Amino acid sequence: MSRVAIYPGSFDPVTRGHMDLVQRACRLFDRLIVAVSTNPSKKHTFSVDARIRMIEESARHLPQVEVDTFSGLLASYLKRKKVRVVIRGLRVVSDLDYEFQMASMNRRLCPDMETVFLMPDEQYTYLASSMVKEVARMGAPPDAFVTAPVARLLRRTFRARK
């Protein structure tokens, strides 16, 4: 039986720590789903689709990634594709607070799910999406934040919104 995770998220866009934890899930998992939240609350700078090619292209070296999009419950949806194990990262400790609720929240509505938290390299802890698109926005160079290919997806973004 192949050991399968989901990592969830926004990915808006997907940083250098977010790679970094896929690869770190890679290594423990034989299938890694890293899955796209569609939230109509939120406000997302790039389109579900863009977020998905963004994460393909940064993750074409590694076979076992699947990318994918759900919107809804993340319990529901890991009911849906028969996957027991939620991927979560721990930057911070003040991460662990909103990860704690959320995975107890999760186990309540799907008992048999597991979440696995993994901590990012340290030259990653301090690195938000919210903050990377914000360098990009005022113009400074997003390459040592996020992949090549999510670099240039950032400039040409934020060159066409001035």
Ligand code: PNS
Contents of the next structure:
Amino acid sequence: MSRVAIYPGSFDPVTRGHMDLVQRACRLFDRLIVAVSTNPSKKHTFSVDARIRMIEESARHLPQVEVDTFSGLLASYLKRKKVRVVIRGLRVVSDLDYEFQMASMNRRLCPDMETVFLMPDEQYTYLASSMVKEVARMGAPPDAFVTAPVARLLRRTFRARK
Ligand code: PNS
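For comparison with the form predicted alone, provide the form predicted together with 4'-phosphopantetheine.
After this comes the whole thing, all chains and molecules, with the earlier chain placed first.
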């Protein structure tokens, strides 16, 4: 039986920290579905298509990774995909509050599922998509924080908006 997990998130955009978790999850599972949330009530910088493309380009070397989108409840998406494991990252202790709440709600909605928390490499503990965008918007090179395809899109996006 193949082991499958879903790694959901906004990925606006995907960072090296997210990709570190993707690599770690690939060592534990046979297939990993990176699921980009399309929640219309959240204001994203990048379109769903752009967010998907950035993950696909960043994960080219990982054949077990599939990129998908979901809207609505994560619990419903898990049931539809018949997957029981969700991957989430814990960078710092302050992440725990929100993650614990979310994992508990998801377990309530879908009692069969488990959330597996992975820690990124410590060099990524401070990384967040929002901060990477701020740095890029203000003209600093984003290359240390995101993969090459993402860095290219960040430069193009923020140069065009100046
Ligand atoms: O990268 P993020 O923004 O921390 O990801 C959060 C995400 C998209 C995984 C979370 O908001 C989510 O699962 N949204 C779907 C709606 C849902 O299921 N809500 C109830 C549980 S919080």
